[in-house]
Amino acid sequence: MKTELTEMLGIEYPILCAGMGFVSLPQLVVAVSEAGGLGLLATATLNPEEVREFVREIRARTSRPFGANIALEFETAEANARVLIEEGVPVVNLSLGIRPWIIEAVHAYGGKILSTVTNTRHAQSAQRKGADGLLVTGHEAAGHGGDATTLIVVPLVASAVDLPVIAAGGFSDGRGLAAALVLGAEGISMGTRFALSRESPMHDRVKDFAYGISELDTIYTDRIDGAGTRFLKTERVDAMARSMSPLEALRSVAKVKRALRLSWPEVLRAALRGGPDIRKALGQAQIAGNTFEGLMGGDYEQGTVPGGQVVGAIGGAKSCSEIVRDTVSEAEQVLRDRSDSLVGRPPHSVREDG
C-alpha cells in the first residue's frame, strides 16, 4: 500500500507507532519498523545519554526507517533534540510545540519533521514553519489529544494544508485505516493498539486489564496536569479527575525522580523552571510518576495508564507484524468491497416538500 506518506518516509505501509513515554522503546520501535511501518522512539522520559544509546541500538537491530518523538514541554527536550540531530535520526516528531531551529537542523541532514497538532490553526502554523507532515490527533486518542474528534479534525486539516496528514486517535484495524484514507489522510498512527502488542514493554498485568474493558472505560480530563489527557478508567483516576490533591501530588515527586532517573538537584531545577503555576507543575509530576507506576510497574489501581477509546476494540495480544499485516490487508479489502458495493447504485432520491 503506497501513499504520499510512504513515499516521503521510505516505508512500506502508511502506519506509525506513536511515541509513547515509557512504552515506545527500542524493542517496540524495531518491531514496528521491521513490520513495514514506522516506529517512533519516545524521548520525553529519557536523558540524552539514553537517547543516544537507544538510537544506536535501534540502528543495530534494523536497517528500516525509524523516528523519534520530542515532547517539547519536557525538561530534557532540547538536549535530546540535539542528540537526535547529531545521530541523524531520519524522522523527528515534534509535539507540544514546535521549534524552528530543530526543523532547520533536521532538514540540513535530509531528515523529515512531523508535527503533532490538534486543530487547523496549529496545522497551518506548523506548515508555515517548515514541517514536512502533520500527525493530527483527535479527541479519542490516549494521552494529550485535542478537543475535536478525529472524524472532524482530520478532513478539516487535510483540506487546510498542503502536507501529508497522519490521522491519530481511534485507530486499531483496517477499517480505521480505510476510513482515514477516505477522510484525506495519507496514513494512521496507532498508540494504544501497539502499546498492547506482544513486543510492548507495558506490564502484562496492565495489558490483561486493558483487554477486558470497553470503549466507555476511559476518562478525558484537564484536572490533573492542566491539559486534556485520556486515561484508562480506574477508581483512582476518577478521583484524581474530580479533584487533584496537592499533598498527593507532592508524594509523586519521588516517583518522578525514580521514573526519569533524576537527581534531587535536577528535580529542583525543573520545578523552578516551571514558573509560578505550582499546581500545574505538581499535576505534571503526578502524571509522570503515576504513569511509570501504572505502565511499567503494573499497578494500575494506584498508578495511571494512558489509553484511547479504541481500547474497547482490542481483545487480545498480537505481534506488531500481525497488527501491521492485518491492518493493511483489511483496509485494502474494505476499500475494494465498499467500492464494489456502491458501483451501479442509483443515487438516493431527495423528496422536496411543498
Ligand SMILES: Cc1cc2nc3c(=O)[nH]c(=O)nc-3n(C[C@H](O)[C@H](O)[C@H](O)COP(=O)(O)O)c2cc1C
Contents of the next structure:
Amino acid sequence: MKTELTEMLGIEYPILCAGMGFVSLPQLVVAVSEAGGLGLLATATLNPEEVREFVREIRARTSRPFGANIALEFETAEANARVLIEEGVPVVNLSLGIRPWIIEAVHAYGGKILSTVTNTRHAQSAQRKGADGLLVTGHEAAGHGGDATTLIVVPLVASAVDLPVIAAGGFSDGRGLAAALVLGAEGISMGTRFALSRESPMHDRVKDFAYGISELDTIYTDRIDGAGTRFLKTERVDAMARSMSPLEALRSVAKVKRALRLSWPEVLRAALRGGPDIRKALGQAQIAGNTFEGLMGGDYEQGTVPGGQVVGAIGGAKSCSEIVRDTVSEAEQVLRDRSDSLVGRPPHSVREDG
Ligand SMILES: Cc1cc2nc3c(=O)[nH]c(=O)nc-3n(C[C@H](O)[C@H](O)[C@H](O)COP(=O)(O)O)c2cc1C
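May I ask for the structure of the form predicted in complex with the named molecule now, the form predicted on its own having been displayed?
Let us now look at the entire complex, which starts with that chain.
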C-alpha cells in the first residue's frame, strides 16, 4: 500500500506505532518496523544514555526505518533530542510543543520531523516552522488528545496544510485505516492497539484488564496532570479526576524520582521549571509516578494507565506483524467493497435493449 507517507518515510505500510512512554521501547519499535510500519521509540521516560543505548539496539536489530518521540515538556527532552541528532535517527516526532533548533538539526542530516498537533492552528504553525508531516490526534486518543475528535480534526487539518497527515486517536483495524485515508490522511498512528500487542512490555495484568473493557471505560480529565489526558477508567482515576490530592501528589514525587532515575536536584529543577503553576507541577509528578506503577508494575488499580476509547475494540493479544498485516488487508478489502457497492457497477446490469 503506497501513500505520500510511505514514500516520504521509505516504509511499506502507512502505519505508525506511537511513541508511548515506558511502552515504546526497542522490542516494540523493532517489531513494528520489521512488520513494514514505523516504530517510534518513546524518550519521555529515558535519560540520554538510555536513549543512545536503545537507538543503537534498534539499529542492531533492524535495518528498516524507525523514529523517536520527544515529549517536549519532559525534563530530559532537549538533552535526549541532542542524542537523537548525534545518532542521525531518521524520523523525529515532536509532541507537546515544537523547537526550531531540533527541526534544523534533523533536516541537516536528511531526517524528517513529524509534529504532533490537535487542532488546525497548531498544524499551520508546525508547517510554517518546517515540519515534514503532522500526527493529528483526536479527542478519543490515549494521553493528550486535544478537544476535537479525530473525525473532525483530521479532514480540517488535511485541508488546511500542505503536508502529509497521519491520523491518530481511535484506530485499531482496517476500517479505521480506510476511514483515515478517505478523510484525507496519508496514514495512521496507533497507540493503544500496539500497547496491547504481544511484543509490548506493558504488564500482562494491565493487558488482560484492557481486553475486557468497553469504549465507555476511559476518562478524559485535566485534573490529573493539568492538561486534558485520557486514561483507562479505574476507581482510583475516577477519584483523582474528581479531586487531586496535594498530599498524594507529593508522595508521587518519590515514585517519579525512582521511575525516571532522577537525582533530587533534577527533581527540584523540573519542579521549578513549571514556574508558579504548582498545581500543574504536582499533577505531572502524580501522573508520571502512577503511570509507571500502572503500566509496568501491573498495579492498574493503584496506578494510572493512559488508554484510548478504542480499547473497547481490542479483545485480545495479537503480534505486531498480525496487526499491521490485518489492518492493511482489511483496509484494502473495505475500500474495494465499499467503492464497488456505492459508486461502482450497479448491482443488476440493465440491458440496453430492455
Ligand atoms: C501508554 C501510553 C503512553 C503514551 N505516552 C506518550 C508519550 O510519551 N508521548 C506522546 O507524544 N504520546 C504518548 N501517548 C499518546 C500516543 O502517542 C497517541 O497519541 C495515542 O495513543 C493515539 O491514540 P490511540 O491510543 O487511540 O491509538 C501515549 C499513549 C499510551 C497508550
